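As structure tokens, one chain now follows by itself in the form predicted on its own.
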Amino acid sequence: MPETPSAAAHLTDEQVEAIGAELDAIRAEVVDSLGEADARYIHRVIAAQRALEVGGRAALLFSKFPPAWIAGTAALSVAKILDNMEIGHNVLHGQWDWMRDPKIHSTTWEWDHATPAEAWKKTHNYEHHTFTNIRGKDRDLGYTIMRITPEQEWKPSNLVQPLTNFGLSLIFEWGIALYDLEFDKVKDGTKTREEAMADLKTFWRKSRKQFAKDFVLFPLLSGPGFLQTAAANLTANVVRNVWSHAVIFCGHFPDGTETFEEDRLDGETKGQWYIRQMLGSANLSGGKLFHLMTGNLSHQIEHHLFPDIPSNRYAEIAPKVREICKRYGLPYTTGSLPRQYGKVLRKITRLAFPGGGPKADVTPLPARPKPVGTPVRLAG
């Protein structure tokens, strides 16, 4: 297959180590900043997204009369990914830790999905946001189930992927909470039984609490419009399934973003670390409504630089990450959402079959400077 150099080729060992510096001076700059206008914000957050989900759960009392079981599902789908995107994935990840609240702590929030947030965060704050884009070892490259990179063995029922891919974003609370049960790697041998029978018992416990608060207690509480009111929380939740899908796709697999070699790990310095998270992630553009509804996860780039800062800060780092990457000549990977989300479809089209070059737009790592320094593990 073609290999393409990577597009950070062409730094010396002292640009990266100087991009490495003047990232940990932005982040040390919004670290000395936090405050009062910062609390503020995830409290507003939090107080709309409550307001919300108990006006839609009081309008689906009424769910047999049309305009209130719209307008009750409109709210609470807006509740669900409020929920799921700027709180929970921002509260899980300490973003708001600093606050030394106990009730917007990473160790003390659950969040309205499947997934139980012990779990989420082992298997998203720690191996995705540390081992980001390295084949083998950052597992949300193709979650287990597609083919996402050219290098990644082709098998017959990859042929399916744009259907399993569709199918996944229709149910993408429940096929993450299966992921993160990691089946996969009891199949390996890397996890043993018992550590999946009790992964397996925790997700018991948190999923039928989820299914039974939207399929029988609230439905319940609607007496004769119980059909309506099910329904109209199952629809709100294939609402924030197929949203934060296509957000959550748009954040590593568009073209413009590179994958890498495990070994990339070894030695791996604090800068290389960070130039591995802005080559690997890609960014979606539009106004302050729509970042707020996707978790400031449109700013995937600044994110993943910086996952334990507070999410409402990433606007504001955006523009100066964005001219260090065109100080040094890197790519900033952004475009709006049909843009992007059309490349990532046309991508797991793409490599539904054999092969996938020659525009590898997956490429080889670039001759790397000889490993100073210990291998960065950071996480949120």
Second form
Amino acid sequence: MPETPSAAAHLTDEQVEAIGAELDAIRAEVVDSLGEADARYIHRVIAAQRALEVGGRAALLFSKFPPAWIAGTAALSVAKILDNMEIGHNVLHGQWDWMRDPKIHSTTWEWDHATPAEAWKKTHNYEHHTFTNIRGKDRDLGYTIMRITPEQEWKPSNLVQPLTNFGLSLIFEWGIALYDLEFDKVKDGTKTREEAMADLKTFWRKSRKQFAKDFVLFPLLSGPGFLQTAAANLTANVVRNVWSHAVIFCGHFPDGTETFEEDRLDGETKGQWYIRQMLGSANLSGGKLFHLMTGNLSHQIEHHLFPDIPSNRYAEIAPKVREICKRYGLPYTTGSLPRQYGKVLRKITRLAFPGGGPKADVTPLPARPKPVGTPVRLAG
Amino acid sequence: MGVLGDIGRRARGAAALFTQPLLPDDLLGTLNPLWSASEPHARVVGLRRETADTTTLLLHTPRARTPHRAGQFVGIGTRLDGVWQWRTYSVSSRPRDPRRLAVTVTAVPGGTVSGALAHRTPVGALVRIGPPAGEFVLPDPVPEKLLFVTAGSGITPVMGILRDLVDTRPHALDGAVLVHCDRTPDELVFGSELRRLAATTGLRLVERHTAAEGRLTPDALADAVPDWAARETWACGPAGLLDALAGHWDRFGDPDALHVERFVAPAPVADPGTGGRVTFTTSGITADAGPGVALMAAGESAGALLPNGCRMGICHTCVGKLRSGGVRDLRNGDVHDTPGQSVRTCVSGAAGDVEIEL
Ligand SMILES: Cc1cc2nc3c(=O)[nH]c(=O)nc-3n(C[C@H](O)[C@H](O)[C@H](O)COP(=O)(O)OP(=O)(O)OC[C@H]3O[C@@H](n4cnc5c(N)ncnc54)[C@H](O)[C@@H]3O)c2cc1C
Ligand code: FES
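Mind pulling up the form predicted in complex with the partner chain next to the form predicted on its own we just looked at?
Below is the entire complex, every chain and molecule, led by the chain shown above.
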């Protein structure tokens, strides 16, 4: 398959490793400076999220009264977004493990999401973050349900993928939960039926409670407002789903991000791993509040370089990473949410049809430096 | 009570359906840490400067806790630079009021926690507090003839025992002896209270000021307390003193009559073994544990959240089951490799690759 060279092809082996060393130094500096102010930050976000959730649910006890419905739904939507994005996603990455707080820790945290935390840590932290944008390995590339790079063979079913995508955005948390069950792996034999059944049980236990809470228990508490509260909870879930779907799809799919061949992994050095993360991710620009609401996944590039550094620090790292990219002539993809999401939608629509090249976003092995030492084990 | 307890459990279970995936306790704890039942907190309600480097912290807990026995210790958790640190402190107050207790902290030069607790803790600060534990307690009935040997901050658990005796069994102090060492009369922790006790009860107090008289040796002790061998003895102080006493009791006395409390782990064995890779199977964290490095320390630096208390092999809060491989007890060099065996991660190193259920 003809492929265009990567945006990193011009780098020498030494430059690749030098970039790795610079990024390691940035990481070390942040890790050394973690302290009380960071701890206060996450405690404040958690307290705010819980206040919004309790306040929202309380308002929705009076959901027959339209202003209460609107205020409650808005508060609950924001609470669910904070819970999933800035708190859950990042705590589950182990970003706050350094505080040694048994309550705010990747091994104990559970979130307001259909996917159980354990399943998420495996498919997201391990599989997606290790194999970022490797075609055939990074299941987040979505190749199981859509065609999102021109390398994938076109099938007639791809014609409906703009609709599939829209549908997915509405039920995103359930999409992720089902996808985390990895039934496709049972089909190809890399996962046993028993494992799949065990995962299905955990999923069922978690999602049953999630469902009961939003669509039975709280609506019942509202008495005559049963239907209004159920509708409010549905709305909050959908708002959260559509929002997180948009943010997450903008992280790896816009123009400018690259995907990679599987054999790139052989003997990949730390420097090469860093570069793959940078070229495979894209940022979103915006203000402080915007970054908070995206769980700082607006700093997707920094997050992929340092998945276990507390999210409140990405903003201060970003200019340094950008400067490194500039100095070494590497792309640093970023843009506003509407712009980037527009590009994602355009790509999904274009790839619904056969073809889709020239494959400007596609990377074979760049002049690959010889493996140095043993392959690195990757955290988070 | 049984029925009420059952109703309470059901109510909490029902409430948890509304707060899940959190527990009601998480919401209460966010509002006010003192309301959390799963992470018990205490508030510092009073501070007493005992000497230049020693401070007593008076702690108030919002709910009744497991009452401690005089001489026992509790784990105290503090957030320093954003990180929760746990250390062990003997309770120096009487067990009478389980909602109030005191710990007396001596700042250790270069220490992470003790200086902060002793010098930089304001009234009103919150700390976490663990359940009481420890075997450094008097038996019931109290032995007829008691001897206490303490040095420096080693007086703390003994102070707890003495205060309790004054309160509940003052006659047991009749004829009891306390030999207490510190550098100068001024530096003697609880000095004036001890002197008052000696004046008002039958307790005999032998002060030794080491700046002038030198360190206490077993011989000097035997001179000061000629009938030491006939007494049941409780000793707490620096490792050197405790080691010397243990040797003396082994050779000339009844080793079972000597009870010691150590604040610092005994020196590790000379051959720390090979080290290896440790995997904590519950959290899924793997870490390299070099020779002589405790599994707990290795795991913590890799981000594992491991249960811990005294961090020196005393309290058994850090125990996990050995799944595979072997561990070496860093205090005496013994190797354990029976699968299913309990391993204290704070004092065990890796003897090759090892898997622990934690
Ligand atoms: C059962 C038990 C009861 C204890 N009760 C008390 C008590 O009532 N009051 C009290 O002040 N401390 C007590 N300690 C000691 C206490 O737990 C801490 O070890 C001590 O406060 C030092 O903590 P740190 O974080 O400041 O020092 P760390 O940072 O943990 O250690 C720094 C250095 O100091 C050494 N060190 C640690 N403790 C001591 C010590 N006590 N004396 C001399 N050097 C030491 C360490 O070996 C290390 O090299 C007790 C310990 C145990 C195990
Ligand atoms: S922490 Fe107390 S025995 Fe290990």
